[in-house]
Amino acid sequence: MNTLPINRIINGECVSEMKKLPDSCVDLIIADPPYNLSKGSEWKWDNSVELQGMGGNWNKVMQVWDDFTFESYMTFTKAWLTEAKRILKPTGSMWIFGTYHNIGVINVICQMLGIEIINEVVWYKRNAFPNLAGRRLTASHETILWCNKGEKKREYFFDYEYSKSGDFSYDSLKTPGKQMRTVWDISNNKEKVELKYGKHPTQKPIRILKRMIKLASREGDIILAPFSGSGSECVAAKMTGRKYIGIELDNLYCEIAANRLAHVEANEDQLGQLSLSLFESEETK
């Protein structure tokens, strides 16, 4: 493929679509893959169904795309990570969401493929969904792996100044002017506008995605979301002045993503900051 599908949501399967992209062509990948939690076809709590070795009943999402055998999940994970490494630039990096159900598999396969894990981030969700059965601790975090291509030069981009001095007033664990740590206190609540045109059952808040994008990419960079769902990663990319490529298997979510993107201003963050600075300068006159 000579021309990249810039600023598009592709309706297709992520591995086959990534195979169409050339080597070293994207600057940042934000991957929110299936966690392999779903067992069954209905939304219900079922104590008779367990994921062996995975801590029991995590059947809250209940989607066909999230139901693998352990062996097929290993194969699938290796396939998409292989393509992700190939298309990532040496100066790029990758964020991967997961929980204890699947993050161990992803970690091991990253090591098998020579993908270096820069950091393991704990996303603390203070508004976590309660434990309904009352038989275990309430899960209140997800794990995020930040990885690079695994080359010796370690050329990946990191905006260290932003990590220290950006606006993280929503995060009670981030001290202004101090180095960012690997535990992030970010609510999983979405703004009304994030759900206005439809939603996805595992949709991530724009706030955490913008943080990832600003930490690990520059304006104008190309962001790939291989599991784009309702398009949150692409929306965050557009808002922060980046280009995007989204891949999503379900056409319904592609339509939701396209609708959301049509109602987002490019470089919206910078425009908002400019308006605020102009307002403040007028106030001081």
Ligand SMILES: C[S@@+](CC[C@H](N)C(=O)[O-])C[C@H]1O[C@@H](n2cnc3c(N)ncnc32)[C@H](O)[C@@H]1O
Second form
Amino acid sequence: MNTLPINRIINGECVSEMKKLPDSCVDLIIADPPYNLSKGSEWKWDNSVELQGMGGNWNKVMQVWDDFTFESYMTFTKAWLTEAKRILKPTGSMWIFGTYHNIGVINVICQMLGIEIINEVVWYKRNAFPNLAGRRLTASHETILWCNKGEKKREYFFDYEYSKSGDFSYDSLKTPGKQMRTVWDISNNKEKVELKYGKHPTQKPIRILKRMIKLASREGDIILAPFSGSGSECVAAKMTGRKYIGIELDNLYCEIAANRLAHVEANEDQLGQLSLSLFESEETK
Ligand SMILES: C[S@@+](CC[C@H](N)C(=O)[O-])C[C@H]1O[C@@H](n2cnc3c(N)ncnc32)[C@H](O)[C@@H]1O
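For comparison with the form predicted on its own, please write out the form predicted together with this ligand.
Complete assembly follows, chain above in first position.
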């Protein structure tokens, strides 16, 4: 492929689609793969019973795309990580979401492929859903691996200044002006606009994606989301002035993502900051 499918969501299978891309062509990958937890019985919850601090309907993920045997999950993970490593620039890096169900497999396969894990981040969800059966602890975090290509010379981009001094006022664990740590306190609740246009059982909040993007890429960079679902990673890329390529198996989610993207202004993040600073300067006159 000579020209990259910039600012497009491709309806296809990510391993096959990544194979069409040239070596070292993307600056950042944000992968939210199947967690392989669509097993056992179905759990659902609706808003008819109110729980303090909990918003929105909830159901355990039960999707065909999320149900693998252990061996086939290993094979699939190796296949997509191999392609992800190949198309990542040496100056780039990759964020991978997971939970205890799958993150061990991903960690081991990264090591098998020589992909270097830079950090393991714990995404602490203070509004985690309670364990209804009362048979185990309330799962209240996800794990995120931040990785680079694993070449001898480390060239990956890291905005250290942003990590120390960005606005993380919503995060009770981040001290302004101090180094960012590997535990992030970010609510999984979505803003109204995210729920208006985005509809996916495992939709990620825009806030965490913007943080990942700003930590590890520059404006104008190309961000690949190989499991783009309802397009959250692409929306966050557009809002922060980056380019995106999304890949998604299910055409319905591609349509949802396209509609979502049509309702987002490019550089919305910066525009927000600009109007805020104008407002502040008016106030202080
Ligand atoms: C965990 S969800 C991602 C949700 C997304 N982060 C969002 O906020 O909407 C994983 C998505 O990957 C898609 N998928 C699963 N296997 C795939 C594959 N081999 N290639 C491309 N997409 C795949 C599923 O249809 C699903 O929408």
